[in-house]
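A single chain, nothing else alongside it, follows as structure tokens in the form predicted alone.
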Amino acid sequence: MKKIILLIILMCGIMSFQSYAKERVPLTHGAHRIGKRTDAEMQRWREYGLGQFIHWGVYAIPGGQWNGKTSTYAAEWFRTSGLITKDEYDNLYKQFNPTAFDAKQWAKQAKQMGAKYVIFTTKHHDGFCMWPSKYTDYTIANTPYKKDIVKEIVDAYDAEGIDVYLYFSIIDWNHKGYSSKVPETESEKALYETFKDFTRNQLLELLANYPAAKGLWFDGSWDSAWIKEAAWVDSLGDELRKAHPGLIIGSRFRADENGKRHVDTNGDLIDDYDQRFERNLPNTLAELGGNDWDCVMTIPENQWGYHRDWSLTYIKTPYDLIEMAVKANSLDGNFVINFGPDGNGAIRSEETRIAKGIGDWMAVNGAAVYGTYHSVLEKQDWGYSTQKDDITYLTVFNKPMNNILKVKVPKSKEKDMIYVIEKAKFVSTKKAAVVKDGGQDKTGSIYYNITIPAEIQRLNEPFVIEIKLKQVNKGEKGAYQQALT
């Protein structure tokens, strides 16, 4: 009987494996790599920790308002708000003259905030180009400003040591060949071919004009017409990578031949990192499938471009954004904060204050963010933990009322071994922390208590404790005493 049962179990296992094997679909235009990129360029991206996003274009001129009426719509989509005619909107570029724009000042502010990279909107859905593209007249060259804004951004940020990524919208409401739906008639198909050529030419132009850029950040690739062009877009991606070795492209660029975006039909990530976490953070590593990822976040609830009226939504505080940034890095992601300059080229004062608040904190505590990753500690109520090499950073957002931080350390996988806190110090004061035994729970997990001193209590802001864990034998002198019982 036992042999029969074992045989049944074995057959079930074989059938399950065969079923899994059959589930994988042969794809020509799915993921071309299983697992993470391991090259130096991608590792650099992985270690940024914090970035800046800038949404800026002619939509900043109305700023969500027109003829005395205010739209609650996303400001960068203002052309479709119903408050302005398409003709009125398409002529706004004739008054685009941002005399307050100072790329060097923007870059300095980004550096003070602690950003390691910036994503800049070269062209949003309205089709207006912030560089003098030779493939359309709808560009910065034909405004009163005239100068190449993309070049000014790339040069200024590069000079500050901040890497530049170029945002590019596939949607282009200004191009006569653009279509959101799959073309049906021969004339529609011919027009869409002109749009494809135009898009290819502009992308290659951007890479040629701004070779210092590290990658392309795509938007607007959800249209059925673009999804249907999986083979062509895949080929274009190869061409872009050949033109710019090391180029980094997120998962918004293309779909597989079955229309699956971000991850292909087999569940494998398309291109280099997962872009699905827009204004939304995951809570566990399991949600991420082992992929690199980033989260891009607005300061208002949902305004990327400049909106004159910030009373419409909740405005995130510096500490809201810092907590999101640490959370993202604790789950092996990057966090990117968006800014929407006004039509004159000025970053609004509220955003400047928020950036400074973040930067002041990062200047002291940035070690908990830059180059860190998911730590050996499990998530605990006081905040998040990150790790770099053998150092673990505890970033405390919820300070205990009794000013004693209870830290649960991981269980050792080795028999008769336990983890102990070998060293601990407060990052802001560089003073050693007082660490005492904190008891065990019913599962045998070990805790340590770290006393929060008065000078840290007075900070009234998130703080970081740097600890170093080591494994010792349960019987070793100085090891946690209750582990011996």
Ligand code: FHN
Second form
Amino acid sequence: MKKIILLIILMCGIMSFQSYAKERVPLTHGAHRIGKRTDAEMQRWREYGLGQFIHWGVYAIPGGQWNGKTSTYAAEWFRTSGLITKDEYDNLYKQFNPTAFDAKQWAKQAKQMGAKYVIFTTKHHDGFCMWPSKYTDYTIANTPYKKDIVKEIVDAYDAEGIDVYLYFSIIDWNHKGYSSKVPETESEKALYETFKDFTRNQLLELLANYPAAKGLWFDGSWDSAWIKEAAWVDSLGDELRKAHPGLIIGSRFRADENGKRHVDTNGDLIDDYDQRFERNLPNTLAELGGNDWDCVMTIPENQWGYHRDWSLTYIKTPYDLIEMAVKANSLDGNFVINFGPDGNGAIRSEETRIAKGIGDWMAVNGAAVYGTYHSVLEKQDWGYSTQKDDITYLTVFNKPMNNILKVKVPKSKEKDMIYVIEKAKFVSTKKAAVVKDGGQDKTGSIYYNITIPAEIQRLNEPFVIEIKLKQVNKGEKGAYQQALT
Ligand code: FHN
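Target state, the form predicted together with the ligand; input state, the form predicted alone:
What follows is the whole complex; the chain from before opens it.
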């Protein structure tokens, strides 16, 4: 009898595996790995927690305004604003001479903010190269400034221990072979081949010039022409990885052969981490499919490059951004805050103030962000929880009016065992917290009440409590009597 049951189970297993295998579409250019990368470079990426993005190029000169008119659209797209002619825009580089630019100062500020990595725009959609590329004249070498800005950035940030990622736009409005649409005629096709060669050359050039860079951050890869080149782009990816072992590339680089981007036809993540979270955050782990991911965020609503007028939209506060950073890390992601320096190379005072606010908080409470991941606790109204090894960090954004923080601990998966809070302390004061039983609800979930002392309650900022959970036998805690209703 036992044998028959075993046989039935085995057959069911084989059948369900077959139907699973049947549903998967065979792909040559889909995901080349299922699940996360496990090497040291990617582990380092995973632990960054907080990063800085910098959008800087010739668009910083007009800063969203031209001849007394203001564009409300993203300043780095100013060439398409209709307020400037293409010719005027394409000649702006002749005045690019950012005398206030001080890469070391930028890197110091990023370090103070707590950034562990920076993503720098080597070339945005306008095609202007911030490094002296030998494949075009439209570069920093032909400006009055002349010096290699990418090198200055890489050296300065590297010296501060901040890892550098090179942003590279596939869209290039300056290259004559660039096309958003799939080329049709023979001459269009030939021209597009020159663009592909150019793009490949520039990418290999960047990796050769800046070996300290840890990865390429691709953008502008949504054009149908680029999507159609799935096979070629895939082989270019191999070439880049070979040229630069350990290279990290996100999901914006290439599509699969069916034109699926970010995740392939089978739903598997393409390349090393999910790059879909731009100016928005996921809400649950379930949405993330177990993948690594980053979220890149602007300080105003949608300005990446320098815009002179920041009165146009809400400007996020340091605590808005800290909350997003903690939330991202509680869902296993990295959070990256964008800066848009002006045409002279100065970081605007508002950004400096915000960076300082974030940095001051991170200096005290960064343990809740760096190297952390989602915790065993479920999401609770007071804020977000993160975890590193056996320490859980509770970052409180909504202070309870009664000074008592109610924390729901998870249910143990082991029979007759429950979770208790063994130790708790406030990260900013390093003082132990008073923890009392907070009862149990009808589902059997157990709560603890943590008293918030006056010195923490009066702080005008989020605070972190570090707790250690322990599993004990139910009997050790004492019985909780449910009301009879
Ligand atoms: O069009 C760009 C935009 O200007 C900016 O660079 C952002 C940054 O992620 N990426 C593109 C929009 O997705």
